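The form predicted alone is given below as one chain in structure tokens.
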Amino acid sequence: MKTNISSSAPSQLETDCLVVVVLDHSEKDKPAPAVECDDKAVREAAKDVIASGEVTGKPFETTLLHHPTGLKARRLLLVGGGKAKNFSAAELRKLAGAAVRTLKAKSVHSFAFASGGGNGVPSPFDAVRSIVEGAIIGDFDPGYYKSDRKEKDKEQKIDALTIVTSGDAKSLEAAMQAGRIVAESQNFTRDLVNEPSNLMTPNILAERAKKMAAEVGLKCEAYGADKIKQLKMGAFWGVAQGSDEPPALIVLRYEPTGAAKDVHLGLVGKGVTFDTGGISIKPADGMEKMKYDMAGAATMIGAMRAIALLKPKVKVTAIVCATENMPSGKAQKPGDVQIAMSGKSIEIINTDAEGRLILADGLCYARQLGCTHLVDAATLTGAVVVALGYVNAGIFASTDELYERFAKANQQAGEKMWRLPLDDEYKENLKSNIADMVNSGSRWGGAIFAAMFLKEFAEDTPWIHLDIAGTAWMEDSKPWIAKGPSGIALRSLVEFVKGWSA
């Protein structure tokens, strides 16, 4: 999709479709709609369908008029994006995706998006950049493996957005560039997790990192099993001893010049291409759905992709720990005791927890590095799920100051996210007769026991952990978003290095 911005006044640019956000100015019930736009001569297009009843501003809704008296534009599309004092560059974000998909239903192949002009409108910088952001993610299609895509694809396909909005060309253009860089790593992250198991392998996942690296200026290392086993990385090989592919240890570097000297991050994400539970097999039902089960890991590639080309003034690493869990004969089993990287002893209880054992040693690893402040990513317990549902990624955070950083990183990128206890009492439930600990307690508070025990890998290093169990899937099409993977927690990755920069 190409983007351009245009200064010409809304009304008489030549376009497809001109899309114009409703908000609802009301403080009671009765709903009070109003164009965000200044150009009066759209104000005027829509005065009659407004007055009717019919456009009342409410979430999503959408209106579409054509051939709009005073307009250049073949049609125009009135979105509504909820009440005036609630809205966000996260809502226009979003209502951009929902304008995309919209128009893509109906073989429209370029639009201009008017940024607004009234009270409820964010600054021309943040609407340039969620307007952008919005319609890449929107454009995404996660069915290209459909026989008949191709010919679906050059009817229902978005060739040029247009943004018309105000203000210093050079700030503006910018913003469109840094909407686009993680837009596209965003919809790159969707796209590893897309991908069915059989066609991404913990080798193949290396080798996309590797193109991607080379292809943006990051440093990349793939091992195999021999550096695993070198490293001592005892937790995460007695999860890939099931499997007849070899597991893969992915190092991502970006080493800027000038960045400071006491500030390190560490991005470790959980890579476990497919996860059947091991020999504590899951169920059937849904269990094709486990292909996603390298979204932290996909996140965290993506991540590295626009921080290289955004290029924030710090030190960042990124390492990834793919494998799949398996059941055979040499898989692991319920009762056998692994060996971590950091010399602590584990009691395997239930080999379906795997992702906590992968992470263990990718933060130990992190940290031998020289890693100074830790994020983990992971699609990690069903237990995050019930006590958020779909809508928010549960946070941890080993320390006030670190998490207060992340938050103000997370609330700048518009992402559902919600702090989670670590508490010492939960400690009780990792012990074990026979080692250091186990790693699968009680059934209560199972995402805090998951952060709990991957606490004791991080140890002293100011640390936070995602689990994206709930939310790297769409359950369902929204709106703005297609059904399947999301991308969930690289916006707020991206913001939350580019807060340390030097």
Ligand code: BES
Second form
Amino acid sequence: MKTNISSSAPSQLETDCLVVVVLDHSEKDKPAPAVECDDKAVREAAKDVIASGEVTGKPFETTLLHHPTGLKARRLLLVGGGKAKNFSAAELRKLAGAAVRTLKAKSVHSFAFASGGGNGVPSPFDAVRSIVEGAIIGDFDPGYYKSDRKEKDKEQKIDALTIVTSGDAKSLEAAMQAGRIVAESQNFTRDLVNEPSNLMTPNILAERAKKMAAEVGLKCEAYGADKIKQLKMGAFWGVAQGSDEPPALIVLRYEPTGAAKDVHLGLVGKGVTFDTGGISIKPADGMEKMKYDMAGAATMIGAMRAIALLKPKVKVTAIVCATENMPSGKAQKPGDVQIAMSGKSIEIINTDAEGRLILADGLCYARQLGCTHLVDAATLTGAVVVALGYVNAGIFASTDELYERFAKANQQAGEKMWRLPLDDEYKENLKSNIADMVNSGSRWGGAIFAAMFLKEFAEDTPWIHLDIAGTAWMEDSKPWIAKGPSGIALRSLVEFVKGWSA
Ligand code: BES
Ligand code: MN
Ligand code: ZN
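In place of the form predicted alone, output the structure of the form predicted in complex with this ligand.
Expanding to the full complex; the earlier chain stays at the top.
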């Protein structure tokens, strides 16, 4: 999708479709919809349909007018944005996605989005960025292996988007590029997650990371079983040993000149390319979904792509532990004891609690490489879905200071996450009779248990853990996004990293 910026009056723009936002300005029940556009001709063109009561401005309501009077555009699409007082960049991002998905389905190939002008929130630059992000994210279609895909792509594809706004051209251009980088990186992550496990093995993931790294100028190393054993990653290997598919330890390095000397961010991703549960095997129902158990890894790889292109002045290293979790004659068994890289011993109670094992060694390795602050992302527990459903990702933080930083980035990125606790009282549950800790505890508070387990390996390094089990995969499509891989957490991570730029 090509994107460009135009400062022309929306009514004077020749386009297949002009998209404008309708907000509801009422304080009470009766809607008071208004078109958010400074151009009087556009408001006139929408006047009758608004007066009819057909348009209310409620979120994602779409109304398409053909040959709108007084406009050069062939069509006018009104998209509802909800209450004016709640409107923000996050809503605008979704509306751009909804516009793309609506117009694609109608075989419209290019359109213009009038970025508003009503209440001035968000700023023109934030608006441009949000529109570009939302449009590119909305364009993703997970139907990779449908045999009519090529024809459908020809028929239903948005080739060009013009954003109609005014302001300093250079800054608007920069905002557009930033939005494009982040959204294309998010789609890159979604692409990796969408692939089935037979076509996204640990080594294919490593190859994809390497290819991306070469394109954007990152250093990338991928190691196999030998290195994992040499580093004494007994927890990681304990999971990997059960699979015929070789594991991969992937390291991506971003080392800009002029970065602060005392900050080195470490991004650690869970890359289980398929989670059968191992010997503690999962029920068949829904097991196909476990191909997305590498979403944390894909998020970190995608975030590194965006970081390499946006060039913040801070050192960042991503570590991805990639493996399958399989039952076999070589697989680890409940009761086995594994010695993690840090030297701590772990009694394996449940082989399905494998993510925390591979992350334990990933976090330890990140510390060994000198990371001063850690963030991990993982589809770690079903329990986080019980706690927060499919709406919020779980966020855990070892310090309030680091949480505040992340929460700010999260807010800007417009992603939903909710903090869960890490009180010392929970540590009780980690106790094992035979080893330093167990890998799985009581039924209750499972997401917290997993986080407490990881904390043992982050040790005293400030650390954030994102449990994205409920949010990395969309069960249903939404007006602004297809069902399937969501790319959650990437935008927050990128904002977070930018916040450390020297
Ligand atoms: N990959 C799963 C968690 C998961 C569940 C991801 C649902 C996405 C959707 C993880 O490895 C797992 O199996 N966790 C177990 C842990 C339990 C055995 C302690 C769980 O949550 O049931
Ligand atoms: Mn599991
Ligand atoms: Zn898993």
